[in-house]
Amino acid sequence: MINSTIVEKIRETPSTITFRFYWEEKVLPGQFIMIWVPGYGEIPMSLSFTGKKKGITVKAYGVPSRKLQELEPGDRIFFMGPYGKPFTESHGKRLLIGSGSGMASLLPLVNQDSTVIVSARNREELLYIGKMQAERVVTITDDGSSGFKGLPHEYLASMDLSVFQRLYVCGPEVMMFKLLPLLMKAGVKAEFSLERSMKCGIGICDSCSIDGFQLCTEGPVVSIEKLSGLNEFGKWKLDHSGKRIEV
């Protein structure tokens, strides 16, 4: 188990939290880490910062995630990893679409030839507005309180996709279902980002399987084309218990 103390704790949006600490190890965009909260479990984090200072962008969606949101500058963070499967780098114009708590996956890919499209629920949901250095940053709001209002693959419906050289997508599994058919027509070079329920994080508990295919070993990074074949993609999944349900 590695351990780190936490150095920096900034408040996102009213349900996300960044935390900051250093950790050596190189990790690449996409990768994530087994987070160990004392008497709650472990839960999957994807690196929303890389570099020698680490970060991770925390959304409070259950009990251990909350319970993490409660540590403060100081308190020690434990954990495993990386593991997964990065994004592909691209050269070029490359397209950023996070939905939510997705963004943060994305954000180490975030450079001066990005467009990035931010989707969430309303304004103040938005993650990382102006803190971005990118050629152009559009925000897509469930109610319209901050750009397009509306969900991203309206949005993309009207775009010429053809001048980007990849596309790099995370989110709610629902808006990347209804964004999958649009980038096949589209016939773009496209990676998303999955995120299912992980107990184990190496392959052993099989929880977070998608026909068979294992994302914490396999993903989290899955190409469009392997998506496309994956036929419980945005219809079942398993819940923490290992009970099918629908997405």
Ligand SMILES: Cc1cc2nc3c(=O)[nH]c(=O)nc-3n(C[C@H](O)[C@H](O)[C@H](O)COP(=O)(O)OP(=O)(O)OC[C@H]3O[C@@H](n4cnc5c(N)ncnc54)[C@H](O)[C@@H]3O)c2cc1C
Second form
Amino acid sequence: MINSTIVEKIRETPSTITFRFYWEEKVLPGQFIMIWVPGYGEIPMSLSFTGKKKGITVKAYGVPSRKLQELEPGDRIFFMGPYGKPFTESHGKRLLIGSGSGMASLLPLVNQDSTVIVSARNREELLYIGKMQAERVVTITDDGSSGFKGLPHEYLASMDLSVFQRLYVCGPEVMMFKLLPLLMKAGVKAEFSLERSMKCGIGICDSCSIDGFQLCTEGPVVSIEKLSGLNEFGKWKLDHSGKRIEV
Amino acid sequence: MINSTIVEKIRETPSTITFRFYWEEKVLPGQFIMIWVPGYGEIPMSLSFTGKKKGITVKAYGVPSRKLQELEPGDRIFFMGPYGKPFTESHGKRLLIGSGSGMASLLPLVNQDSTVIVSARNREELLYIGKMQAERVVTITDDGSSGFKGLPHEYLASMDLSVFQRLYVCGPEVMMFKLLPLLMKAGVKAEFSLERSMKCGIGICDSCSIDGFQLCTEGPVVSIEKLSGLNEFGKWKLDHSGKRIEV
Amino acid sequence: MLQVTVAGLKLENPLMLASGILDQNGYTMKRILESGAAAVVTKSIGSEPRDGYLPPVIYPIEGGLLNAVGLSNPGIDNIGGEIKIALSAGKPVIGSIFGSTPDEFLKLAISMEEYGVSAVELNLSCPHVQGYGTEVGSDPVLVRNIVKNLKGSLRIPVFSKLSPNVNSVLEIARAASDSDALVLINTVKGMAIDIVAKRPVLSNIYGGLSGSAIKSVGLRYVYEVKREMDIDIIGVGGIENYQDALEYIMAGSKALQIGTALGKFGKSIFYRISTELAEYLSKNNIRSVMDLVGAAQI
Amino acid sequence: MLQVTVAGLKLENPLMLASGILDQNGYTMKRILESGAAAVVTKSIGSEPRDGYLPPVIYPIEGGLLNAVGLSNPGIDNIGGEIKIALSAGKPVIGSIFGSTPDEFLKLAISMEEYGVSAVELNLSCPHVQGYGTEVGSDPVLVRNIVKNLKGSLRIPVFSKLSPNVNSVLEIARAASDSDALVLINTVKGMAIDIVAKRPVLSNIYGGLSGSAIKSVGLRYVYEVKREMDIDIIGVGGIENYQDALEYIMAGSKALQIGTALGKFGKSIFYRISTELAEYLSKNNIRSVMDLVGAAQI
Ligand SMILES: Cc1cc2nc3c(=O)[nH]c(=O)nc-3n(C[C@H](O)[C@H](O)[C@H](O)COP(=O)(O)OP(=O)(O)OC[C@H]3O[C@@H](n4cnc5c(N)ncnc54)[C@H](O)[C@@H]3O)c2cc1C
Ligand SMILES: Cc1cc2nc3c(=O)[nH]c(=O)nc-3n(C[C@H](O)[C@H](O)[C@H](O)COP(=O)(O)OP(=O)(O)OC[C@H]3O[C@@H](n4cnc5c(N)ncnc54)[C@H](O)[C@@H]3O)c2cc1C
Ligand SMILES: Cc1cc2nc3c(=O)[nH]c(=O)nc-3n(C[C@H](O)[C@H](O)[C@H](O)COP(=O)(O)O)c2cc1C
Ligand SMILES: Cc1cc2nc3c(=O)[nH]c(=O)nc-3n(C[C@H](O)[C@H](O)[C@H](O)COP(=O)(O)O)c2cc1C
Ligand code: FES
Ligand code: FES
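Please could you give me the other form, the form predicted together with this ligand, since above is the form predicted alone?
Next comes the full complex, and the chain you just saw is listed first.
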């Protein structure tokens, strides 16, 4: 295992915490690490900061992510990686669409040419708002407590997407599934970062597979062309036992 | 195992045969390989030719060397290596002293500045005579059937060694043991290639050790300074079982 | 030239996917068949769904992987759909099963047969789950009964996959001699410790070692069993290239399985090795890879 | 800081030379002690001289070595002189012995004691010679009798070196529980085939696998035995650097042996690892390496 000492702990939202630590490794936006929480599990996390001072942004779900959140500066984190194929770099205007903790993998892509759509359940859960050096930041909440009330695909229906060189999307699968037809129709260049349960990160265990592709090695970033050909996307995944369940 | 096809078989003397084969590896004079004779054993052999077209010169002793001699052009030889530390290169005049199959490891050192002393039991067993591009070739035989009758140290007693930049010696241990005091007294730069039974070539088995040095990795070439400090040289070695016996 | 027949099963080449690697999702198995594997073996399936152990369950170490996945599987009732998807590639799928008793194995095997698999592979060898695998597979009487029971009731061939973690593989191999083929070997029990965390990395502490580190061990079992018994053998353990494949074939394997190497080389490994094998055969004027089976037996 | 006491024996650091590597010639053992090993274990010595097998007896493969030296040794009557030379380094020499019966082991051990060794190590585990090693070491009753017999008659401590090639190492470890320490592990049985020569490389066909390939296997045995038994353990198998050493120590070893790594790194490995261990201890404010023994047991 690789290990590093946490040098900073930042509460982002009521459910989300960012940890910063030094790690020399070259990592590109969209790549991830597998974090070992000794005694409690191992979970995939995107790098929300990809410079020398790396960062992860952890949302509390089950036991491992909660235990991870309990770490303090000075504590060590253990991980392996980096894993996965990164987002394709692009020049010119870019549109980033991040829902929930999905914003974590998009943060390293934010620049002054970016329009960023941040969505979350409510105002408090919006990630990184006010911290991003972007051209424009739009907020969307389920409950309307900030910005547009609704879901990203509803908001995007009224946008002119042709001004963007490329779109980058990360969030819950249903959100992305609903967005896909709209983006297909608009004919834009787009990349999506997908999520599946992951047990190895190295293309061995099959838990992250979608239509025979392993997201840990052939993803998690998938182009819109590839995504539109996947049978399982938005519909099926396997649970921890390998049982086929609806997404 | 490395393998190569024998392209040439040359009878050198009644007891000795040279095999030539192609092997890309860079090998320096004094280094050796471990030749596997499937079903019959594995024996160390110096490279008597160190260019791309390599060569070994095999004297028939026991079963493995006899079986090796039975190979024909077109057959494969199997080996590992190269092993060992080579002779130190030198400029100017050099004196090579080779007894019996010991000439094999010296052959790649022969050049126009070399004086070569070839010794053997009798005239027929003298190796490489007439084939060497040397300044001078001297022969010594036990029975006087060619050149000086006697042993190398007896012949050398009357030579002026100060004209040589460096001496290179390879032959039976008793021969080298008798030569050592004379060369020490002459104060020359000299290197000796020693022989012990070898079972691994990689410093593991201890069968080639002399005074705690492994000839397979720290030898087989040993400087005169080092040699003169060895307790076991010329006196003791271990047999196949590890029993201490006289050389 | 590359075609082999093992346990009566015709394969287009000797290479199959080993159980437990990229074989729980039907689409993945299909894709592996499309990438050149002659057959796939499913993840080992039991009677009930099992989540398996808490991650870390797979840990790369020098020369291989340690795994203690804990036989996670969806249960026999939920695997039919995945097998159906895999079968759409038009190549044989082999159903791996694990149980505790002859009856449990039989029920699982019958379901597998109904799902359309070409053979069942009995996992008598998983080293890290209590009550299954090696615990079953190190009891010769139980092994004999399990195999006998199946052979009387199935039309498809039965493979028995054995563990290296036993006193005498030969004893167990003999007990399983009614099988149509033996699969040798499963992983070797091992572990890793993280010296900074000061604890074992795998949540199960112990796991099975696979990959090139165990190649010499697998070869030894294939060779030893081939020497003593007249039975088809499928070799597995650390195969990464055609040279490894040839070693296993010359030791006595009629077919091969590949697992861990998929992590290092991806799914194209099947295509690569079979191409290289074919080249080797033509270059050496060998008519069929079957001619080399056991060639190194002396 | 690096000092350890194992089986009552004080060692300046936890690192010894493993049996069978660079330890038949007294001068070599002496030089290894001078290179930083805290102790050396002699090649396993039997009652009579043995030439061992025809070479190849050692064959490097990925991740380690295969060896089937065949217990070549000069016999107990001829080893005294070598031990005397080794002892002139002023550090402990441990005499490894192999036999078939409790009486044979006792005779060998008494001679070793007379030669001045600090402990005897019983080779109950060599995987490739009939009638010795594993064949003895997989019989719990025989193991118990051998150890009991020795313990009653020797003043020096007794180490029992066990094989991983058995059904249950724990069963054998329990049978050997009268020993002052257990040495875990000997080599894992394996083989290699040359695909051009189409035959096994080792003249004995099978050999023992050592080196980094078996590290996870050795660790597992140390951990498992430590968990169940209150006995000193000496860890061996694939140790190449201070991290490996720490893994073995945290698994439960009080001392360590190094063999195969000498081929890759030379004799300076003892000095290097003990220096690195000392640095690690100071950096982490750990007073003694003994404080880490078994630290990874959960
Ligand atoms: C590529 C990628 C990047 C991600 N990046 C981020 C990010 O930046 N920020 C973020 O907050 N989230 C991220 N996630 C999501 C994050 O990994 C999950 O939210 C997290 O795993 C959930 O943790 P949990 O505490 O709910 O654990 P659980 O859901 O309880 O389990 C976590 C893992 O343990 C395994 N597991 C748990 N129980 C069992 C069991 N009984 N048997 C077998 N396996 C079991 C599962 O394989 C699962 O992966 C990312 C996911 C992926 C795939
Ligand atoms: C560095 C070096 C370079 C050499 N170069 C040359 C050269 O260029 N030309 C040349 O002719 N000779 C050379 N020799 C000498 C050559 O290796 C020996 O002459 C050869 O090994 C003798 O072969 P043999 O047929 O007598 O085999 P044997 O002496 O019968 O045995 C050969 C090897 O097998 C082993 N062995 C045999 N029987 C047993 C047994 N029962 N138990 C255990 N081990 C056994 C021994 O370790 C021995 O090394 C060299 C030797 C060395 C060390
Ligand atoms: C992650 C993983 C999971 C495995 N799961 C199973 C399994 O469910 N059933 C089984 O019989 N073997 C299982 N194995 C063992 C493999 O099928 C194979 O026997 C072993 O890994 C050696 O082959 P390899 O070195 O090519 O991987 C598993 C191996 C790995 C690495
Ligand atoms: C060439 C060789 C010879 C060995 N001979 C013996 C022996 O005589 N007695 C013994 O107990 N172990 C013997 N072993 C086993 C080692 O002592 C050790 O247990 C094993 O090699 C694992 O450690 P390593 O990986 O550090 O080499 C031998 C190992 C090798 C490689
Ligand atoms: S996480 Fe195991 S295959 Fe992707
Ligand atoms: S030949 Fe084995 S140590 Fe030199």
